[in-house]
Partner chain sequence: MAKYTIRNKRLTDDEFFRIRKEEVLSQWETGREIENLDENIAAAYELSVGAGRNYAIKDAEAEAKGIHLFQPQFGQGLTEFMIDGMSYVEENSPLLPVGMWNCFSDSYTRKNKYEQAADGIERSRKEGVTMLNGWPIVNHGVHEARKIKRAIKSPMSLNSTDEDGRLASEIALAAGWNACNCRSVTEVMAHCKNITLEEEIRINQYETRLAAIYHERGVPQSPHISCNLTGYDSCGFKSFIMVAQSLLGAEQGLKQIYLEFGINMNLVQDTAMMRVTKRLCEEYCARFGYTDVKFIQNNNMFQGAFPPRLEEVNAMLSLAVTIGILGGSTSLVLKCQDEAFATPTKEGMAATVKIAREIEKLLGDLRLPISAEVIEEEKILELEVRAMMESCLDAGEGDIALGLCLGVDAGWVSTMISPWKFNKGNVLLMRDAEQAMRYFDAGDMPLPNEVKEYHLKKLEGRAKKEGRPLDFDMVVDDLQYASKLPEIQK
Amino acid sequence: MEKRKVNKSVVIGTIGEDAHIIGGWVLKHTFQQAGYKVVFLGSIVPQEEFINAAIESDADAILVSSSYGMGPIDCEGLRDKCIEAGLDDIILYAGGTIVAPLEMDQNWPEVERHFQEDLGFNRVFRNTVDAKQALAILNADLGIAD
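Return the structure of the sequence above as one chain only, in the form predicted alone.
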């Protein structure tokens, strides 16, 4: 893939007490190769660190990963904190195994609705979405032509 500059910045990390990091590394590499400035926070990242990094890097999006099933708890209030910090329009994505696998399989429409309507995320992704799909969606959301 040819690297280009898109003049967009994203913050990526694993939220809460989750130590799963592989998905974040894959996204980091994919987005950097597509020309994004990526601030990669690693694992076990509190909400405030995402917000501080977004402010410092003038980020266009925050992508939180959660793979231990506690996503709704770890993501609660993130949108409100972003607004309080002046990040009213920042795009918020959540992905991974954000809830227990059985709940993802049986109740995905409700999980997605909860993250979008109640928690204020723009998009929420199942753990089956690959990095190229995430990149295409991010590009579309930021108005970047492929």
Given for the second form:
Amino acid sequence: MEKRKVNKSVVIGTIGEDAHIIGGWVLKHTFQQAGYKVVFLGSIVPQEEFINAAIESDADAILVSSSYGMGPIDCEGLRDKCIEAGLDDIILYAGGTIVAPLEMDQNWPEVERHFQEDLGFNRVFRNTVDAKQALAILNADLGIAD
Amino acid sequence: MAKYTIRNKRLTDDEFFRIRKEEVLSQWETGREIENLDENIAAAYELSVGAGRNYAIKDAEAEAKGIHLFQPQFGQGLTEFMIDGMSYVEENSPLLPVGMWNCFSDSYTRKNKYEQAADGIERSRKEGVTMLNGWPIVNHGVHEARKIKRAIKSPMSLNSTDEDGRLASEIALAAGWNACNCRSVTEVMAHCKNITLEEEIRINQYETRLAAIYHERGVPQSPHISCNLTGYDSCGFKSFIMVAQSLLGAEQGLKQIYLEFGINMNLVQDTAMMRVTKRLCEEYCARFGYTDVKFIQNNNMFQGAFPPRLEEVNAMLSLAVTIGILGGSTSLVLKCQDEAFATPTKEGMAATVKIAREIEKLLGDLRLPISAEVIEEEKILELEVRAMMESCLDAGEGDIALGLCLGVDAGWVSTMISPWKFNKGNVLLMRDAEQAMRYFDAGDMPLPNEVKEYHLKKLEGRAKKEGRPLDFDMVVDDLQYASKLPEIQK
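The structure above corresponds to the form predicted alone; please give the structure of the form predicted in complex with the partner chain next.
Let us now look at the entire complex, which starts with that chain.
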């Protein structure tokens, strides 16, 4: 299969019923400043809206923010819907305060395994990551020099 | 002006009971359990006043005695987790006898997505840990809410209002909890995306009227007016929305109001905000003829990002408690040591109560002396709040509900960051060298030049001290002013 062209285009939003907008707001500005085309969906974003925006903008990646602890529920099925929509190889990141129970947060390798193996995300980040790190990691994943 | 039909006018009984039947109790099957309002009020009386565990009475008594209530927060998916966790805190921390509870519902309930909450309850049962970030009160219903109320010794309050908290509040009040928030503007700006302010005020008029009916019939209520926005909002804007909302609550018949201040973590500016707000709530209410409303100053903590390490988070908690006590608050809502990572655990909450109680003991009766600096902050804040209130009242021809809606359109009612699509968001805020929150750009807010100049002057002091320009990078850096951990030199 021919490798798709990198557009430097991302979709950013907070998934589910989550109103926390700040993580996405900071990412939006950081990626814009780095020359990315950003579609910023704000907060309380259903999965379908992420996918429609990714199709319209021919996005390289969907950066999902989740900061109220119900990330595992809200992110379930996003990869399948991407595949159904023909976005097989789109990069999916999730980041924020992903899980509500402290014991789950403390067992981060299991959260990572769950997001990567069960939910089909490329990466998941704790809320200690900052926007510039996220930018550097996506650049690397897309093969773009900083 | 014809665009909006909303007015700050008390709901008639006919309107109230029509809305109750058509829009509220029918939202979910547990609404049927609370159809009889007389029975609800009688049960609430027994469970709160009768049991000596009424939230409004407790707050008023504490204020009169000059003592502090601590108010931990808790919310997990299953009733047994709630009773276990809250009992643990009551038994393993110095919460009793002067404590209260702030219970929160999960975010699906807050968005009225009761099927999703039901799914979360099932998953929590299956996993043996809470998969919800709060207690889904609507799904569990009044009988479960009463079960918790009987098991817990301190008075309880429910926090469950995004767009429409009416059914959640009906259930909570019928269980003898305190509920009903008077905060339409706060809610749209903090938690909503698509609803108009006009619709939110209409929904909140019902919720507020419900509390007033309980109060009039012998179960005292102390609904919250809060300014807990995203955590990156000016003190003047916070004060303004509280004063505006006090008029909305007083018109529906509230007699006791819990002023819940989300603070910005600057002792001088926060104290000034709390004092100015209470004073102006009283003044504006009196101007419109509401002369018998009692306002009690209480506070919540910083609403922005907390540091993700125990030592630093303890520092945050300690400073917040210190500001609350020195600033003159009666009840202090406590965030938890787990704030940066997860929803509160019982152990984290018990530890936080211990920290708070120790600080209270160490401070004794000390209060912040009202210095020239506090008076100067108060003067600037008053100028700002009055300018905002008068602009809205003028636009609404004396009606604050209408004026607020028009103020949103004009970009006056606006803050830096909000999920709400009607927020114009042209405001930019930064911290000055003393960590007070300042306008870098007041956007479209109708503020006097004196206010804008004062804020800019303060910011220039920081720029000079740090040798860097005032720019957007500074705005972004300030979002993490508390949460970014220092690098440790090895």
